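First, one chain by itself: the form predicted on its own, in structure tokens.
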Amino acid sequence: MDTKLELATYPVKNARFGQKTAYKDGILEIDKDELVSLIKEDKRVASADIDMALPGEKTRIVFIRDVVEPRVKVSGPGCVFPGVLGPVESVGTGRTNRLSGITVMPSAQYKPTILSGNNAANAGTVDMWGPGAAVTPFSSTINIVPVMKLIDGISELDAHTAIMMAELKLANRLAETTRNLKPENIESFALFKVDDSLPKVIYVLSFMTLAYNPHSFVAYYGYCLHDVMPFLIRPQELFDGVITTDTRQGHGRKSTTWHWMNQAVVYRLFREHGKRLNFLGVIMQRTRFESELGKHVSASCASEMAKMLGADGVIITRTTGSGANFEDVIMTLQACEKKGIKTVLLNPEWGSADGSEPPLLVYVPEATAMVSTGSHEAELKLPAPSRVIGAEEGQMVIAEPGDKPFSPWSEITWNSYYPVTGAPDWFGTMSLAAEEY
């Protein structure tokens, strides 16, 4: 059985609307009224619009959801967001095609049921100038932007299914204007055999969910992952969308479906395989248990997962900001290595922002190997922008729940990254430096 996937990209340099929705020579054309029309076909949202921010302009995007690639299945078995926008059908095979250097940003208002805790909706921020965009993938993309509204009543669960489908359903749409073009690159993902003498690697894909919420946070082949154990997946699939998200939460606390799509750790192992070291799989891990029995027997299943498939070494993420999902996530590191797995936990930090507190809410003698991608306490004093998408002129506009209301139109400041989507950086995703002072 062929299990090698084909990711063909074709950059996008330039978007502009226009007559017909195509894809030539780098530019993206975009029929407005057809997009639009394929959103309102959901008659749970009231309202919509399409608008564009482009890299550099003194643009600031409001309300954002979720973020995601445009991608559609060329070849081989199933459809890109299998579970969502098709049957379930083992994908991660064949051919996909991307557009790369566009996403399909949702900015949508509704009004909530839940108004407060970790289950409430929350919305992101995105300025595609200025100190803003230094901490944030998407300043430098070219940022497609349905503007919805959503019914009066509608109740959480609806308006998740409601944003997910508008942005995927444009996504589909955009990357379809592919299909018989030959793409600028191809580039081949398969775990094939390799010398045995490298260094075997299993990746802790760490995620935390919520067995009380409306929506998970995180779903596989569309199914809510609330109360689940350690499991394998190949990790072909997370290119063709078997990842998405919670769309009412497009904070910078959690990971957006782009980054799921494009997960910066796997395409690196991928990369490496057979140079390096022998890439073995993907360990997808849930935390967040409520009992310290529940931490202690996910802990126990990953690493014998890990050990049962020979790896030498173990890398570990996660997606959230969370005490207790942190102290899952140390567990399982202390696990791997008391099991003789040599262990690497890549992470942002904690430390104030001035620096001057632990940067680790827990510290176990095992964890010796760690690799930083970043603070989220640093303040972030944004400028005012020159136009604001997603909200109307004067509306105030909140990040989270009991939060204070701000303008998007003023200067703000920010005393973390959180409000930023895209921030701060779970995957080690952007380019970070060192400074020794």
Contents of the next structure:
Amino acid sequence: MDTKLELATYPVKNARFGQKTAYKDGILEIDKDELVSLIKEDKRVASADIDMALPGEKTRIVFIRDVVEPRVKVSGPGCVFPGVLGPVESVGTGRTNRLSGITVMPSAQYKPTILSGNNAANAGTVDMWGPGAAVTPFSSTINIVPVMKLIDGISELDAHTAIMMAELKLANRLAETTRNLKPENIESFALFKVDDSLPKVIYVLSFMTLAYNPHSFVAYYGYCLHDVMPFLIRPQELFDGVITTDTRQGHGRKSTTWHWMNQAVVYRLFREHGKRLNFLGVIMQRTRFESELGKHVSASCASEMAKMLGADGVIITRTTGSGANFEDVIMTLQACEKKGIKTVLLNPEWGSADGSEPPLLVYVPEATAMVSTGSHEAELKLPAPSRVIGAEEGQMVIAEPGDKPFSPWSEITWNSYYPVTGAPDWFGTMSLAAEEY
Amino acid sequence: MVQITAMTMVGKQTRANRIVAGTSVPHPCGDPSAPPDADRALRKEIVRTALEVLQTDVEQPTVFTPKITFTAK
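Having displayed the form predicted on its own, please output the structure of the form predicted in complex with the partner chain.
Whole complex next, starting from this chain.
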């Protein structure tokens, strides 16, 4: 019998700055000075302030580096963000409290030392209203934005660590307000024994990391996964924040830490467990191997693991865009199908703004079942905001090294949703739907 | 024509006739992390394969693998 994890939800309907940090009846009051001093404990932070953006207001947030949901462990081993905020103890059991409808969204600036390529830092933008709001989940959450500048001469890894620690400490502090309160609801997640006739499903959560990246992009219990073969995890671990991401990169291309701890496919598989299917677990698959050998071995390993566990079906998704990563994913799909495991790819489409280019990089005969979460290469026209968080009056924003600087106070036109944090829909959580015509 | 690439699947998708499997995405024709002699032998074998393949008739996109032991990441 699998031990369960209880996720207790405390919805935040409104938030405001006040005299103390406390949660009561859906209202989160925040003592700004207390939280700012928490961030300033880190000597790598040169200046810090905290702002807030509410859904619907004409506010644009820039220099976003990541997003996280406030959670705290109230019973059971370990802590939320184990290996980062506390020692490594296997998490995913006991009870975890979460503040829903609210995020911590760090906006940070520093002088980068990596000036081009995949390893360079980048930043995302979120509009809380209008057409920009329609493409990201983070326009419907209250966003607590620590606005930070880091010290001169900081290394890339230190920049990431400073931003991440401020983000996670803040999130932890906010969730701490719920510790002795009664939640609005509790959901249990357990892989209990079910009817053996139900189809057995494995989720291959394939993610991209780079061997030469200062952080790698994705860390498990704080350990950077530069170059690893697939491994099996208890899916509940994800809800306790075992995955943290590179907080130098807040561009929409990347899945944020929020996406990992609110893993939409895992939520759904748990909710269908014992009803329509038998959820066996999550295989974490590192991708973007640079040699064909690495790609083949990874595909072989992930598919063999799924077969050993007795999977009838596999769902495979991605966390970021990359051709080499897509090839690894497709090779894994092929390997699973060849071993008799029905495999579904859930993935967004490309195809350019006018839809004239191929939506996927490669097509193989084994990929007979694919779910599209829509194209994110449509044109996005954003009107001028009334307020900007994260940039000084008149300051231009460079979202990625080599990009044309843009003024966050003006109207913006992009030919892709990529610059918006959370916009490419890697896990099918957004409202885009396909229509036959 | 022959294409040397570490992403042979993409080579096939783009309908390249002759595809030679290279070492890695950033270094299709060698392995700079290997000792100079090994890297040179590796490069020589990949290019030799490509030249041989150029003289081979194919009916559809075909992948050829050089006689090497892959060591690159």
